[in-house]
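In structure tokens, one chain follows: the form predicted on its own.
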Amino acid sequence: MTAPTGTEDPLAAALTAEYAAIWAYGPIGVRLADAERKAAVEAEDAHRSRRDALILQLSTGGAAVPPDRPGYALPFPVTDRASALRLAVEVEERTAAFWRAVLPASTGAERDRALSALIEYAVRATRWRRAAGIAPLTVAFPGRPG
């Protein structure tokens, strides 16, 4: 999952980011236990719901729906709880960046959905940072490259 470039439809790019986020939560979830695993399942479900809504929105609006890939390259190996939590933070931050890119290209209800996604992913990234013991817990401008 790379940062949005502005050369493609921001909603299609956000959909591609959702595909990658869903895929990443597989390796994340198997390295976590108990409440953290439950949180990973809930995060994956949230990304699935947003993916499904985007597919519907794009297809009914006549836009091209980018296909999902069979797999995605992870930015680093996920071998234990610490690396799983680090990846969860990165997934939420990167996906938030794609939704942030939708904001200037949208209005009305579409903009509200994009803002809702950005906020949800920023909050989830903060929760994952807290679980991982990563400081600072928050970032000044969620979804913006650091």
Second form
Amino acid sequence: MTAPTGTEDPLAAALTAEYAAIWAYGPIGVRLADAERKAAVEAEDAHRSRRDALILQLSTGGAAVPPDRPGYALPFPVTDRASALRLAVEVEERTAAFWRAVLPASTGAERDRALSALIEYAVRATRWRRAAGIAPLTVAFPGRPG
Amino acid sequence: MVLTCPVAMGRTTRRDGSSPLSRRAVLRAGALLALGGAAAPLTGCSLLDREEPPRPDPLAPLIDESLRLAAGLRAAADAHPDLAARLVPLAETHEAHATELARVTGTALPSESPSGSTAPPPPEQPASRAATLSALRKAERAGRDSATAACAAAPGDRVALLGSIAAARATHLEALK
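Can I get the form predicted in complex with the partner chain as well, since the one above is the form predicted on its own?
Full complex below, order starting with the chain above.
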């Protein structure tokens, strides 16, 4: 999961991002405790729900469903709470970008769902930033590339 | 947008003049129908092609709202300097949104600094910290909702920007907790 390229089906791309996010919350969760671990579990559940909905939507529509991979390369090693929180921020901000990329070609309920995902992940990134002590807590254009 | 003209004309003629829709109402109906597409032309429509008022861009209210939100945050930062480190970055984000919206809509922002004349005058007795944050959260919540509505109604070339603005306002709500 890096950034949306714009050349593939944005829903299929969002699905690959959700796979990677779910995978990343494994190493994140084990480095967190208490309320932060609970928040990580809730975040992972949200990514699982969107993954499942995307698989259903793509397969129902006859589109190719990209497969999950056995593992994903992390952008940096996760060795402690601080690096786990930093990765959680990255995961949420990157998946937000994939849902933002769904918006332009979407209409109606599909657009509402994409916007909900973008907003939810951006807000969660802000929560992780606060937990990590990262300032500022927000970015000006959540999900916008570079 | 081809439907704009026939629909509007049909509604006026079908009523046999008993209760004709005003010209303004017809124009308004046309404007509503045109919301889905940018700059729907009314060319070739003889009933409506005279005295057409310049139609403001549907995103104009969002620009004003961004500047208002920024001004409110800057005024609060002035009243509560201990909150400035939290509030000023949020104000800068709203100003960046206004700049980007002005670019997309081809409009000019007010020339004076948004923190200047548009800011409400500071109250004689500044509101408490908690009341200030609560009022700011309320404004961001309303802003998030209006950006969400604008995103739902926007043409494809504007929807990603509006999505980011809605998301940014939602994160402000979180940052003001």
